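This document starts with one chain, in the form predicted alone, laid out as structure tokens.
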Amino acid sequence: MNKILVAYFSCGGDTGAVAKQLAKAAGADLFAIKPVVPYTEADLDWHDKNSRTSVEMRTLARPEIADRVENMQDYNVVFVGFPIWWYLAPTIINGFLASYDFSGKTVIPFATSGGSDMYKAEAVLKPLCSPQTNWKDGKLIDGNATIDDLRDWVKELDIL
């Protein structure tokens, strides 16, 4: 039997409500990835080209993330969890993927949008991770869907 992990990123708290329900969905444990200085308001101002979250997007910046997961060695499928910025993940993600080894997990990347799809998003990560991850292509997931629905795509993806 698999042992599962949410992991998400969220700021606005979309993408937090998704990995809640995803991980009661899978029976998963949950883990919320934190930067060491907390976003503020101004932070995410993305229609200013000097926040915070403008300069990271564009020099590809990674915030230092506060907390690591506890025995990841011991998880079999990792979801990964974002708000989609600048059509890609927001580059913490980007660190999170690069400080643990995920050879022979499996790697399924979710994420909440306002209208952007997620393909540029999994095109940077997927690099991100060692060659023998078993990426799975990643949803885009709607704030609205229900753990219902967060149940069947679980069943679709067959691991449980």
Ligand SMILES: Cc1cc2nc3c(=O)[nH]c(=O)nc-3n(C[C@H](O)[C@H](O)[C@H](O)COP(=O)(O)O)c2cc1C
Contents of the next structure:
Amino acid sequence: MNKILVAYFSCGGDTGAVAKQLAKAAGADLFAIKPVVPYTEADLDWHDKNSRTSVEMRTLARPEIADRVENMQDYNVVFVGFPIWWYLAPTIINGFLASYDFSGKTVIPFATSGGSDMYKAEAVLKPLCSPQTNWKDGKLIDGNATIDDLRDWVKELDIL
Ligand SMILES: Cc1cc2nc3c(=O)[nH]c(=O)nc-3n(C[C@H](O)[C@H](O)[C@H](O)COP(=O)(O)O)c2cc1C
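The form predicted together with the named molecule, contrasted with the form predicted alone above:
All chains and molecules follow, beginning with the one already shown.
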């Protein structure tokens, strides 16, 4: 049987809510990816080109992550969830993926957004994992997705 982890980053709570439901639907453990320095409201202002997120996304600077998944070796399937920022994954996700060896594991991204798709994000993230990673196509998930919606997705993925 696969041991599954749902790792996620969320600022406003939408991705976090989806991640919690997904973990229930998949019988997975949950891990919150958090920056050492939390994002403030001002940091998230995309109208301000000098805000922390605007600068990070423009320069691809990766914020330091607070905790590690100490037992990553125990998992064979890892979901990675994030909000779409500027059509991409927040750079903390780049840092998260680059700091583990996912060889032989299945990695499945998912995202929430205000409407943008996640193709561009996936194109950036996939090469951060080793070529031996079984990278599956991601899914953009509505913040209001029910546990049944997520169960259907998990069933489609055939990972249990
Ligand atoms: C800095 C920033 C940039 C964003 N850029 C986009 C974007 O390019 N496209 C989009 O559809 N939504 C964008 N959003 C909206 C978020 O993707 C959306 O609200 C998401 O569900 C938030 O997830 P969270 O509540 O887990 O943080 C952006 C939000 C922020 C804070």
